[in-house]
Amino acid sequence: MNKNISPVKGTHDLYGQDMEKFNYVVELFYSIANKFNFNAIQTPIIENQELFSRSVGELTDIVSKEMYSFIDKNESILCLRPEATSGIARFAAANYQSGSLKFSTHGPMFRRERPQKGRYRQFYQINIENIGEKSPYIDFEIIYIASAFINKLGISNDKYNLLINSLGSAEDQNNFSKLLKDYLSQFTKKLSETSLSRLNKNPLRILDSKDDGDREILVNAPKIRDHLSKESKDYFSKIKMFLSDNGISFQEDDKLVRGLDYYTHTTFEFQTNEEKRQNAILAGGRYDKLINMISTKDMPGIGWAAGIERLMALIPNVNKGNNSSKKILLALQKEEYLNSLNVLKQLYQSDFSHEIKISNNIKKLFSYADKNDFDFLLLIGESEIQSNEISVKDLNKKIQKTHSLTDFNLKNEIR
């Protein structure tokens, strides 16, 4: 008899080093969230394993073959959760009352995969979710954080690329799949088993396919963005300007649609520069279809995970740094008035916690900055743009000041 119990199989142990990188990742992680006036939240690790097969897809590898499912004492069927956004999804349904909710979190995910290097049964995600407003400029601030949040942790920009895509509206994706069924019917003896079990219900997870007849088959099909309606073109084009404008390279790739049955419109994903399969650092999307898939409820979301495992592989250094206590609201009137604006810039290279909010309603915007806690209101109306400046509100001391939106310098403002 063996008296010594090893770890079960996909799973490890964090000590020492290793420890220390895993915190290093969730404090700065947590860190950036507060910046932009994210809320902490914990799920339970124990879910209805209907949530699952609703959401993600009951054709999805996560349920149909990774996940850890059992039966309760009361015969309901429990499982251990592979993915947090479902759960944060279900909160959200139940909780939501106006405006967008805003999480962050962190944990451990349950999935039955080979184990391999990277790669566990076992492991540990971060998540960032807004749930209940949908804006170009909130699509292009989920993707803005994750670039920080990669930069910050000493990934060097030129070890990664960040691809995004379009899926459209559900309208879209509805017209694109029966173009692309009709495509990949013409190569029924040529798709792998995996796509053929996809073909009926959602080809455009055959787009995702990793097998390489697949993908050659996959080379001459459709390309959803020729098929996008002008409201989904210019919906993405707004969001790309965002990301140009604020210094983020890009590449669109018309095949990225993330493996999950609930993503619309934005999808994106950051990989590594590495020539293999696994190279994904962070990735997420839109998933406005998400909520009624679970719920009476039909509100729009978005958000991203990342692997807490493979962030500690690719980080080539621990160094902490200092967050401002100061909690800034910008407030515009027009969500134009952020195209080359230097102040937005000032706020992403600041270590002020802030939050961007859009609204016609001025009253609204000082109401919301009271009810939240805000230290500075930073207005930019329609009057501050015809006169080229930008009010600033020091809420705590009722001091307000009008300065010039051209040589407005941030950190000699708020102090």
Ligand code: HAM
The other form holds:
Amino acid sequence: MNKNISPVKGTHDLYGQDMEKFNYVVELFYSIANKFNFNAIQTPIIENQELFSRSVGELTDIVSKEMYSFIDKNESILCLRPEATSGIARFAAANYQSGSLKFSTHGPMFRRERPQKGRYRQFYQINIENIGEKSPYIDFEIIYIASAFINKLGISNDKYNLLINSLGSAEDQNNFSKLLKDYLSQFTKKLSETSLSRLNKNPLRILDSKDDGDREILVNAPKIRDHLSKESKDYFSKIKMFLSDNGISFQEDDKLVRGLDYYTHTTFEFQTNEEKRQNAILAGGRYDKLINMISTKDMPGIGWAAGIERLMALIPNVNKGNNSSKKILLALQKEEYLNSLNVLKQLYQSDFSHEIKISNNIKKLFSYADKNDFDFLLLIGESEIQSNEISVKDLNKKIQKTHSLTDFNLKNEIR
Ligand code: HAM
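For comparison with the form predicted on its own, kindly provide the form predicted in complex with this ligand.
Up next: the whole complex, starting with the chain shown before.
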């Protein structure tokens, strides 16, 4: 006997109601992205690993521990993308002409994390990115779109918080990193192993350590907001003003440094109120250093990504189709009856979602229609053929009528 093969750990199949929800989230996302003039893009799932070690950062968990990397037959080191921003930035650097390039995308990402509810090794993200221009309005707009999207999904605003922070310019970050490192160096004996390993190369990341001992040490650590340049502070103030003016509530969180190294200035995260680790549903920020880390070009960018599975967990089931697309079952008692039909042609030309079922057992056809949520059953059985008729049953209203097969008009009868 052959053994069953299970899905790879941390991956999952999407089907039925899950697939309906998935498509609903993706379609709603693109409708909002289109409204704000973002253009859809798909970048490859496999990339050169170097793209992510340069952009996301060699010392991050994503690159150092969670990448699915492999050596290709020609010896190049490739990987499955852990996120979409770097691939889009690579494309933008190569194709930029002027103004803003505005991108929307969705697709699978891969991180070899420890799987748990809401955390997968293959998961799906939707992303928007605005590359090439910089202004507080652009930062605000990106956050506004996120908020509009979450509201449109029907996730009410008492279910989540928007956290925002500013990491300042690259220069601000360098200066602050030195201060923070000096402060934290007094506690090398008490810092967690992970934080200690970050102390020299990336002390900023220590700020979002989840370790209780680290958190205690961080209470008296210098605060990034006290060490931003005037320019960076003004930039951040304008974004906060736009958010308030447009009724978007937020909380400032100066520990929000994010797990990817490319951020400067604005960072933000929409988190659910639930007390669990996987509570980030949508996150992003400004990445003015990124393009120059992966290309000879230098231009600003900002964007966000949301985990589709995490959004799906927060919305109710969705109904497939709408009233304008009734679901029809055309049931025939014999295969030959297909020939005599202009009904089939009319079905093919219509927008109705439909299925054709052939069975000698009429009872079976009716029960199939009932079990599979059809709205109408069109029946051509032996008796219908003899009288040159078709029976039409409205399965919701439970009304059945017969019509002449010769001049049957599908659109007139299905409403
Ligand atoms: P990120 O915070 O790594 O950012 O991921 C964004 C979102 O993807 C998270 O908030 C979460 O909803 C979802 N997510 C991440 N990892 C998993 C996982 N293992 N399982 C399920 N969902 C997950 C980025 O990826 C950046 N590229 C965002 C960005 C775009 N920044 C600028 N532009």
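C-alpha atoms forming the largest set that superposes within 1.5 Å between two forms make up the rigid core. Positions refer to the first chain, counted from 1. Everything numeric in this text was worked out from a predicted model, so none of it was measured.
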| Against the rigid core, is the Cα displacement of Gln333 between these two forms at least 2 Å? | yes
| request: Tell me, please, whether between these two forms the C-alpha of His403 is shifted by 2 Å or more, with the rigid core used for superposition. | output: yes
